[in-house]
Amino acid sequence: MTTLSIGSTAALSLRADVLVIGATKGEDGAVVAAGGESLVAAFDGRLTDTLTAVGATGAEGELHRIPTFGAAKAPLVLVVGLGEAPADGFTADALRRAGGNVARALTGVKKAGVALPLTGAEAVGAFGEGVLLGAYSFEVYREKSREGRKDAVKDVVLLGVKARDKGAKAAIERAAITAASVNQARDLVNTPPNDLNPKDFAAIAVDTGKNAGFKVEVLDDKMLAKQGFGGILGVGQGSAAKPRLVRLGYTHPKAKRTIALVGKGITYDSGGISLKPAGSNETMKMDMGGAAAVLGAVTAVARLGLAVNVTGWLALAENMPSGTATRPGDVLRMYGGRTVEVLNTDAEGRLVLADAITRACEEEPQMLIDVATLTGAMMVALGNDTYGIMSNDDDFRGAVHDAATRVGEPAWPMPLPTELRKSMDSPIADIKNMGSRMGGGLVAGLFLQEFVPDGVSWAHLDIAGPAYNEGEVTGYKAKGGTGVAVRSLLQVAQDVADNRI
């Protein structure tokens, strides 16, 4: 596990493995960032000519191991390119990404210094942060071949940040707990589903309120059937593994108001009996990163004690085919009363989501978030790395989308278009899990509105594209399970609390 702490003791000084310093982009080539001066000084003007002989140019997340030559303590010197130096400093979200590729260039490293233009708490906790979840790994299914692989770097140690800074240690003490809630967000989408069913879930959801200090209520197939959940039911059926509910609640004494999380929690989709096509089945474990960001976000809320209260809800199903699956053509009833006509059973996300909506609103939060894993169209709309942010209110739709913004969680404002619900008009029930093609992923946010109560400032996060890494692993971006959506509810949530929502 990575730790992370102040330094006072100077860069030269400094009894470390490898001491990091930054590169930006100059005219000529790289040009080495504030807080290396030290290291330029003790090279006697060598450190840049150095630099233009190995081919650095500064760029962001390019990485230059060279050795110091007795000039320093530490035997290395890591140079992280930065990109271009702007005149007003460099961005949380720039810092975070160094941090990350930094985090990941120390591997098997058990002592780093950083000296890096980290001025001001908020640069502080960002670097930090992104240090953190950039050391992610998910080792826990790995026998033999985990010989030879190298733990994450053991301890960084920023330089140049004064050790009495009061911002600074509480901003690394931020980082240390966002980065740790979605690392959890992150091992639980990585878990495999015959390790990780609803019940599982739930277990894994009650220990952590113990340990963060929040209340957890699970609610068993026995319960959601005799208060009337047939979504949650309708979805689960088809499984051994019975489905749950889980609520989570976090109070403050200070708080004025309250915001409910809701998270699609599908621990494996297999589509039920309208089944995937062959290619699609794989990741399906992943389907659950909408209840993993809300268990994530609520134990950060907890953790940092943030005057606002917080209700989370995991609506936890497997959606799997068997003779006692929901069929395309069957009606449910779902919590509250309404009625839903099943045209394919792989829209399921939905339908459990409308049950823990309805009741998330029966406490009468202020404000309701639901995050979802939902839609494929949502991936043709805005790709792999952007979430789609709908709602019933303009402005909590901008504030949330601002908040993801400051947190370098990528997020577009998507519409609900009013032409396209008449297409899940049912003849003979209230509504149909689905409607026009064209458009599937606004679709399904019109879907859940319906279940939204009016009064409530309801935002509809679809993250289907970011919630599961395939491709290249960048900055602090994990391969796998990347916990999206933590940082986002965790900021709203601050946000909330500071009265800027």
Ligand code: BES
Contents of the next structure:
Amino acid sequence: MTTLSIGSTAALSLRADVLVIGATKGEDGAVVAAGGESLVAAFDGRLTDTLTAVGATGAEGELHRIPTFGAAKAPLVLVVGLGEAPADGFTADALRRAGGNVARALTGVKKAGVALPLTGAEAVGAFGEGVLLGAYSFEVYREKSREGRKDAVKDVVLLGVKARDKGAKAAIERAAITAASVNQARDLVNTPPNDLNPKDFAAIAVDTGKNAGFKVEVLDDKMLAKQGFGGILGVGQGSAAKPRLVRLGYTHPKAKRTIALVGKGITYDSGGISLKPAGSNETMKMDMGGAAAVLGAVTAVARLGLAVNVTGWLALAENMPSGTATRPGDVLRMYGGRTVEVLNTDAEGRLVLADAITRACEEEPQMLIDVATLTGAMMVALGNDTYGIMSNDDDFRGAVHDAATRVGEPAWPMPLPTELRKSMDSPIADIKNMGSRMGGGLVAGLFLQEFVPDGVSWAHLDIAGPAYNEGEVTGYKAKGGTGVAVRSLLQVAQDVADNRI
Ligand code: BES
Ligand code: MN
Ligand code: ZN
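For comparison with the form predicted on its own, provide the form predicted together with this ligand.
And the full complex, kicking off with our chain again.
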């Protein structure tokens, strides 16, 4: 595990394996960034020449290792490219990405000192968060293939930050709590579906609640049946692993408002009787990324003790085809009594979410955000990095988008065009679970909106694109589960606590 600390030792005299400095893009090559001054002096004018000689340009993500030959106690300097130096300082996300790049370059290192331009608590927190997120890798299932693999960097000491700066210390604390939640969400997404069914997920939620100090209640399939949760049961009834609905509850004595967070938790989405073809089902263990994000966010809110009440709802089911599975053509009676004609069993996320949204709203929260790997259509629309935000409240949608942007999670507002609603009209039930293929992501949003009562500011985050990374790893992004939306939800909760929303 990687730990962050603040060190008061001068860079040159720090006993460490590696000293990290930054380089920015200058007119004629790399320029050593602020923080590296003492090293520039110790190299006696030869550092810039050395950087030129090894081909450094200062471009973002560039990494060069230079031996110190005794110029510092640490034997090696790692120079990380920071890109163009903006006049008003690096953005939080540029520092997060730098942290991620540094962490991955330090794999196998025991102790590293960081002498980068980290001015102020926000910069320290952002860089630290990047380090802890970038250091992540999922190693649980390696046996033979573990041989020869190096551990993540152990100790990262941030230099040039005042050791008694309370703001910087708090920022590091917060970065550690945030990253732990994101990394737990990544672990949950990466865990194969044979080891993470709804019951397993619920048990992890119970444990997490015990450790972080929030309440966890689990409804099993019998209790779900008794209370009429037809959506969650209908999706889960084809699997030998029965569904669960988990309620997470965090309250603060000074809180004035409650926000409900609802996560889609399909531990495996085969499509059900509307079976997905080979090529479309290999990564469907990630279909619980929304529920993982909700658990992560509530955990971080509780550990930080934010002054806001939060309920979290994990709608957990496995979507499998079998003799007991819901058929295309079946009508489900949802929690609350509405009926849904299921025409495609692969449009299952909206069914479990509808039940959970109705239940969450019984407690009359002022705000509700649902998070779901809901539609392939949203990936077609926005790509693999950006999630879509739909809402019944323009101001709230803007506030969620703003929070997402500040934490470096790309998101974009999407509309809920009322014309599309009639494509879900059913000849026999209240609504069908699918409609127009065109605008499929928006149709799913319109379906969910039917279950949100008036008076609740609601936002729907369709994270199907960014929840799982099959592409390259840069900055602090991970391979596989990304833990996306944990940090957005946490920031929204913080903004509500701060009366900014
Ligand atoms: N879990 C999928 C959506 C998805 C697809 C997430 C690819 C991540 C990557 C969801 O349950 C689904 O199957 N949606 C269908 C809906 C359709 C049948 C109306 C889709 O998007 O094709
Ligand atoms: Mn599906
Ligand atoms: Zn799904």
